[in-house]
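In the block that follows, a single chain appears as C-alpha cells, in the form predicted alone.
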Amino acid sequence: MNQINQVQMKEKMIPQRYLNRTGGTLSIMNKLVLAGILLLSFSCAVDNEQTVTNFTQLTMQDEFDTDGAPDGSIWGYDIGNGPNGDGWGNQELQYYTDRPENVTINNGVMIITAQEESFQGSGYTSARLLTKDKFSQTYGRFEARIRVPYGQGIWPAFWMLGVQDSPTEIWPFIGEIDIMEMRGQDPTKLIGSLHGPGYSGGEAISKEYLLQNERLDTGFHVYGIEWGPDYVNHYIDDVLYNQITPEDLPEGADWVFDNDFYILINLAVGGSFVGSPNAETVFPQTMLVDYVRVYKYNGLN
C-alpha cells in the first residue's frame, strides 16, 4: 500500500465534520476544535481508586503540518544499529537512518518506513526519532495519535527515557516509560510498561490491553500517559487501562520517575521482543503519526 493511500485511510478515521472540504485534511482551526474535544475527554470517569489529574496547558506539540523532514527544533535521530552494534540491546535487525526513505512528513502525518534492503551491514532500515536535548519534562500528559503497522517481527513504539544526570548514569537506572508498544504479529494487543532498576527488560512492570472486535493496525488510536508524583496512568483513546505506582514495584526497588524524561518514536524490525520477520512479512512497513502533544501537570483535581 503506498503512502498516499495510507494517508487517505487515516482521513477516513476522522469525523467528516473535522475535515476541510477543500483539501480533505485537517485545517488549523479544525485541529484546534478537535484538540478542545480531546481535552474534554480527559475528564472521563475512572475507578475511584485510580489517580486522575488535570492537564490543560500544552507545553509541546507537533502536528506534522509541513511536508518534508521532521522539525529539527523538536526531533533528533538515533543513527545506526546501537552503540555496541548489538541491535540497541534487543538484537534488532534494522539500521536506523535520518533519510527521507525512512522518515518524512506528507499530507499532515509523519511517516516512519521500515525497508528491507542491504544498508551498512544490516538487512533492514528504519528510523528512530527522539527529543533528547530538545524537549523533556517532569510529569504531565504525553500523547500521540498513531496508526501502527502489522506483520511478524515488526515492533512500533512510543516511549520515554529519563534524562541522564551524568554520563555514567545508564539504563535502567534512568528509567523508561513505554507509552505504547506492540508486536506486529499480534495486532489486537497493546502493552504499557515501566522499566527501572530491579524491574527492567522481561521483568518490567507491564499491563496488556486487548481490543475487542478491532485491530490496532486498521486505524488511528490516541496512545497516552498521565504522569504525576507516584503514579503513571496508561490510556488508549479514552480508556484508562493501567495505573502503576511505587506499591507495584518489587520490594526495595526505587521509583525513578520524578525527573525529566524525553520522547522517542521508532519502528524496529526484529529483536528479542517480537522475533524476526518471516516469509509472510510484507515490506515496506509504515508507522503513521498524526500528532504528538504534551501537557503540563497541574496537580490533583
Given for the second form:
Amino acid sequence: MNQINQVQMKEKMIPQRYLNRTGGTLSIMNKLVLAGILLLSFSCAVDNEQTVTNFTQLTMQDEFDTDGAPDGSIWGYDIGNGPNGDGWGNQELQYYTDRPENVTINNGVMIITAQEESFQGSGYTSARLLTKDKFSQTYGRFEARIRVPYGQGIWPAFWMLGVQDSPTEIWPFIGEIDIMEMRGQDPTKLIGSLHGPGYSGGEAISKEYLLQNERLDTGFHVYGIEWGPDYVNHYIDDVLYNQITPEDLPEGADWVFDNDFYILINLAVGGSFVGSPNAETVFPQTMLVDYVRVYKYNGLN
Amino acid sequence: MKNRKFIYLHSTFLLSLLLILVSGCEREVSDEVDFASFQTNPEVFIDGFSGGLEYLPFGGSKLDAFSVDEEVKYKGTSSMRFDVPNFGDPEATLGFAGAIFPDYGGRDLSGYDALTFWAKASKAASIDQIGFGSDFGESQFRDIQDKYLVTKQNLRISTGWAKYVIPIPDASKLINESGMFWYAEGPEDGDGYTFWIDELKFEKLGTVAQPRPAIFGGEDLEAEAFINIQGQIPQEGLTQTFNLASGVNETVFAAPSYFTFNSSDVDVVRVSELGVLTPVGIGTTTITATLGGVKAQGSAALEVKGGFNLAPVPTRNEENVISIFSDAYTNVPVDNYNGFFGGQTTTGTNPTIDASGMTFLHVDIRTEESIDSGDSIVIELIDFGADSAFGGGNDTGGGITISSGDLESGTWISLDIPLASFTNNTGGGLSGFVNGARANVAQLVFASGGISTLTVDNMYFYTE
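Would you generate the structure of this protein in the form predicted in complex with the partner chain, following the form predicted alone above?
Up next: the whole complex, starting with the chain shown before.
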C-alpha cells in the first residue's frame, strides 16, 4: 500500500499541554522523549510522566456488561458485502451479519468473530457495528479497549466516519478518522490515519506505530484519539504516538473534521489493504472489545 | 510417574532448601531466595564459544565440518562455518555433517522465548535438522537423553544473511538446560556446500505468541490397543507452533517432556510423562495433551478389548526357513513394511531373497471384521530377476486369492501356501513366478477385497 510510503515521522514537539500532568508513564519514541526532557528542564516538573488524555467528562460509554446481542440503542450493523457488492470498496472477502456467530457479548466483552464458512456467496463471515444515526459527536476523546486478532488477511478496525452534511456528500468528503487499524500479518504494527478529500485511501495522512518486544494481539490495549479544533492525537495505552493538524494536509486540502462523526468497529477478512488469508491463517479469529468510551471535548486545549 | 518427575527435577532445589532451613532455623524462606544458581547467559556463539560451550560432532558425521570463520561473518570478528560433505565423502561414513554444542554446566533459559541467529549459505539449501536441547545423554540434570529436544526441520536458508528464529516450546522447562544448539545436514542433491551461522543466542523477543501445540500431527485418531502391549505417542507428531513478529507461523518438533499428557480413563490406558501408553484394562479412553497450559490439537481414542492374541508360534527348524517377519526366527533385512501403493500393502526386502530352495510360504493372518461372501485377500510374490532390480524385463510375479470361505473373523488363520500355487497374474501385470528361478524375491504384497484391517505375523518361506 502507498500508505506505508506515506508514513512520515512527525518530528514536531508535543505541545506543553500534554506534558507534566498525572497520567501514564512515558514510553514513547526517542524523539518525543527528548522533546519532553527539554520541556521539563524549563518547567521544573517533578517527573517525566506524559499525559496522553485530557478529556474526562463521559458522553457515551458501553462496557459490554450484558450478555447477548449488543445494545441496539447504541449499535447498528452493516450487513452483507457492501452496497456495490465490492467488499465495502476494499474487495474485502467477508459477508457481515448480526448473528451471534459473528457478534455477541459474553463475560463483559463484545466478541466479533470472523468465521471461515460459505455464506451468501462469500467464503467468510464477520461483523461490522456502527453508531450511525444513534450516536455521533464533534471533537472529544474516543477510546476502546480491544484485543485484536492475528493472521494473514485479518483486518480489525476501530474508526469513525463523518455524518453527511447532505445525502449527496460522499466519502472521502465526509472525512474518516481511523483510530486503530492493523494487518493481522503485522502483529506488532498499529496504524492510525485521517482520510479526507485529496488525502484518502493510499494517500491518507497516516502513521504506523511499532511495538517493541510486544504484540498487539496477545492482550488488550487501549486505542484512542483526542480530537479538537485543528488537531487529532492518536494514542495507544499511555503512549501518544502522533498528532495530525491541518498543517499535515496536502497543499490546499480541506480539514473536514469539525462536525459530528460516528463510530465503527469491524473485523474484515481479506481485501486490498491486507491481502487474502492463506493456509496459515487460523480461523475463527476473534476481536474482543472490553469497552468503548467517549468523552466531551473540554475546550480548554 | 508424575511424582517421580517432580522429585527428580527439584532435587537440587530441595537440597538448597534444606541447607537454608538448617542455617536459618527461625526464618521462613522468603520469595527472594534464589534457588537456582544456573547462569542465564543467552550467548551461544557471538564471536567465539561462549563460556562452557563445547563442540561434539555426531559419530559418522564429517568430524571437521565445523570451523570458526574469521573471513565470512555477519557481525563482529567471526562466524560459525559448517562444511556439508559431498555424497560419498570418505571422511563422513554416514554422509552428513552434524554436531551438538552443549554447556554441561547447565543454563537457565526460562527467561527467553527463542533461539535466534543469522545465517547464509553458499547456495540456497534446506538444513535437515537444527535446534537445541540435545545433550548426548551427558547432562547431569536430566534423567533421559535430549529431554527437551527442539528440532526445526528443513530450515530454508539462502545466499544472503537473514535472521532465523527457533521458538522455545515452553521456556519454563529450561531451568537447567545443557543443549545450546545442534544441527544435522546432508548433501543437497548429492552436493556438499557451506553455511554460516553468526550471532547465535537465546533472546526474549516478546513477540513469540499464539501457541498452537499439537499431538498426533493434530489429527483425532481412533485405534485399538491391547492389554500390556505398550505403545508410544509418535514423536514426529509432537509439535509447537508460534506466530512470530514477521507474521509467519513457525512450527518446531518438541520432545514429549514439553507436554503434559492425559488419559481420560487411567483404568484403561495410562500415559507416562514420556508419552508411553500402557493399556491396563478393558474400555475406551481418549489421550490428549497440553503444552504450557494450552490444549494441544489432536487426540487418540483408544479402545481396549482385551489382551493381544498372539499368532501360533512357529515350530519349523530354522535351517529350513527364510523368515521375513517372525519373532521365532532371525529375519532377513526388510526395506519397508507398509509401503502403500494403490490400495495394496507391500513388504520389500533388500537384498532380495533367494527362495529357489523353498517350497512354501507361511503367513498367519487375522481380522476382527466380519467376513462377507465377497471378501478376499490376495497375496502376491514378486521376483526382480537376475538384475535384482525392478524392471529390466526379467521380473516375474504371481498371486493367489484367499477367498471368504477360507477366512474367519476373530481368529488366527495359518496359511501354508505352496509356491507353485502363485499362478495368478499380479495386479501389476506380472506372471511367471511359478516357473521362474525365484532367486531374487523382492516383494510380498497383500491386497484386500472388502477387509480394511488385517493383522499379519510369521511371514516366512520354508521347505519341508
